[in-house]
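Next up is one chain by itself, shown in structure tokens, the form predicted alone.
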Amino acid sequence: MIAQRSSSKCLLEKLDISYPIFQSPMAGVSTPEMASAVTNSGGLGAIPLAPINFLHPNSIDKLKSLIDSYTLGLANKNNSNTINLNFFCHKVEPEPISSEIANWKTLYQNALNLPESILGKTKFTNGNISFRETEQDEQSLGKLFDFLEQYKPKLTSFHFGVPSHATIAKLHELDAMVFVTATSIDEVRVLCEGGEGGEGGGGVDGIILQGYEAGGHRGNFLTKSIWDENLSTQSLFQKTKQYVEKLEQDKRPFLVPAGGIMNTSQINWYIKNGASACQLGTVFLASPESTTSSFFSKLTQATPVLNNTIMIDVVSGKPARCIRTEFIDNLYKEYQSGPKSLPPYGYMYSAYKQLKTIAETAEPDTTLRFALNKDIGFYLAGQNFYQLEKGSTREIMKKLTTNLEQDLQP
């Protein structure tokens, strides 16, 4: 049963952590530097561990390896388990058919005009595999609790789904907090009660309520999309409060909206208003923490601002937050006038990383090279990245946490 909170200060008791300021893990974009800034700063870092396969025997060594880095940026060391481990939770994907595959070549050769003998050297591998695979590996989920035992992270976090009953069960037993990424109303029921699309359901510790202005993939995992409102962080805030205050006093869920979250006066309104927390990282990225800094520090130059967000599913298959380029216009022109049906997420993504390795690594008088004389990146953005700042992400936090209200003060 979930222990009784309501107010931030409980939260923050729970992690020891002094601001109610969550780092979003953005997989690819942070580091472990830029998770221990924020802890250092007194907020809570995040590590994401979708690129680790928990299913391959080196992966312990994998997540070792980025503890380590992110212990070793700590000014104090015992801070080491104050933490958000961050899995991704989606529905197990079949491998990609063979049509699928002749699509999305046909799709990436018109975009960009490339030749099907650099085409052909992508392959289609699952590089994103899901927590519910490694739940159902009992050796693999093994030596990962085995591990989350002797670390005991402070908070685990779920996106696209909710990972099991037995699960939650023994993440809490290791004394880790367990959150999971909501978009709608209808999956917050479930993280609360359980129910349909949710095969763990109830139990949860906290909800990320993550507004479609958000960066990044959007965590949906139960709402169609002909049926998702595409609410803003404010209206899901406001809505999931209405309705946990309905629930018995111990089954209420910390809640910590993230979406479109950039100064300390919209952390400030959240927290008076009910909020546990605020997850931020479009903040961030424009900070040398973040591995798409030196993009995002470009456009903080840009005056007027040039470009605009778009939510496009085409690149990774799942719909995501992006900044449009030319070449994010172009694909999703190729997308709407060519065929439809293309691999499931993991391949597609895996696909197109595949593809930007090589197009980065060619050589410059290479085809590869003079078919991509284009930035060809997938920088994953909030709506209001216009209001980037330079600066690391000790600078920012030290911005965002000044001019808290006096009551969040530690």
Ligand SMILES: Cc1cc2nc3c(=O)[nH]c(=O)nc-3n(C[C@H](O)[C@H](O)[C@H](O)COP(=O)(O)O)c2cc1C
Given for the second form:
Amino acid sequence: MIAQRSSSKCLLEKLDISYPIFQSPMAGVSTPEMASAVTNSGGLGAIPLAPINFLHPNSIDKLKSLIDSYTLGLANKNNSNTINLNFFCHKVEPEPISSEIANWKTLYQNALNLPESILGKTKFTNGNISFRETEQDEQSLGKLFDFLEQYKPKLTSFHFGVPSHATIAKLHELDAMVFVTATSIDEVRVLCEGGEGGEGGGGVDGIILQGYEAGGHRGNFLTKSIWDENLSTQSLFQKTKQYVEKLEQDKRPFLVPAGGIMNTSQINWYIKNGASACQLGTVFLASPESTTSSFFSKLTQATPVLNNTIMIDVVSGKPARCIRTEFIDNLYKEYQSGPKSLPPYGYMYSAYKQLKTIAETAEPDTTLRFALNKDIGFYLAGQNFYQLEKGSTREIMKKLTTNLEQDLQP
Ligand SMILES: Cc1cc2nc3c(=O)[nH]c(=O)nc-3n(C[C@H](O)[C@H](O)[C@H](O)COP(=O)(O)O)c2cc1C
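Form predicted alone done; form predicted together with this ligand now:
So here's everything in the complex, that chain up top.
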């Protein structure tokens, strides 16, 4: 029997993978070693490219080096292009104005009791250049496409927005599938049919359906917060399924739910009900292949169920789900009672990261209320983090795939 165009079987065939499991690209957290362990185990590894500024002359070298590390870890070197290359595609943001910078400093001064001598060291430069900016620079885009033409990644994905029609067409020419994150049915519609706010909408191959319980930044690109239903992964998936069933067969995208998926029975349920694959991030956070392994390993040894997550935009400038810590709570409380206009995402996130580096490398100073050597980490994780178990990425994949039912769909 020929697999239906948007079925899981069809996606696995296209990607040449054995299991419908995508590792979430996790900027700053997942590593090429995690990606190769997932691909070696029959799933699809991902490399997040948000930290690379493709306008910079050495960006392609950085990209190559990530891919080399990924390939080095692969058991089968022929799988080197079995990968999801992930880009951030948010609207290009303006530089912060001086009052926003001043508000940010006041916030951190009050939340952490940090003096101007430390806060003054942070620079407000854009640390997350959007793929849209790369699209506006012909030379940089050309270099990136030249590389991709050689490398031929099987899948590219975009978070926070849709690339242009020209980009999608070019990636299709290179035989790369294009997946985009959606968090609401309005975004799903734009991805399938095009329309206002979607720029390149229409013609995507697949949709990452990110529910509200998902860890990390919410990839929404249309819905303003007051209208946002904050759909759970399951509701978003069910709603989307009903909508795509009304589309012609050849227009139906692959559906990949993401958010709160931690075990085999959840994956089986989604696949049985028409998902093409599931994307999982939080489940890998305590593995040695995660840069936040030590924090999450400690958490799993304590009583994780007593901890909580929060969706918060005060650290980076965009809503993201993270673990509540003393630092996050302090920051949030101060923000509630202080001025609300802060620098745009990219600039604000970069300033926070600089401060974190200063905090991590500074001599302990007990005169500060929130001593500088205290942990000011921003630990992105989904609501189901409390189900985390220790183990290597390979061991986690083994567990996830052991009772995975195959042939659940026509
Ligand atoms: C630590 C962390 C970092 C993330 N970074 C990215 C990223 O760089 N790009 C992206 O598309 N999604 C990113 N996400 C979101 C994931 O793609 C996905 O939606 C999420 O992991 C699914 O929920 P789960 O973490 O509960 O499994 C991140 C998630 C986490 C937990």
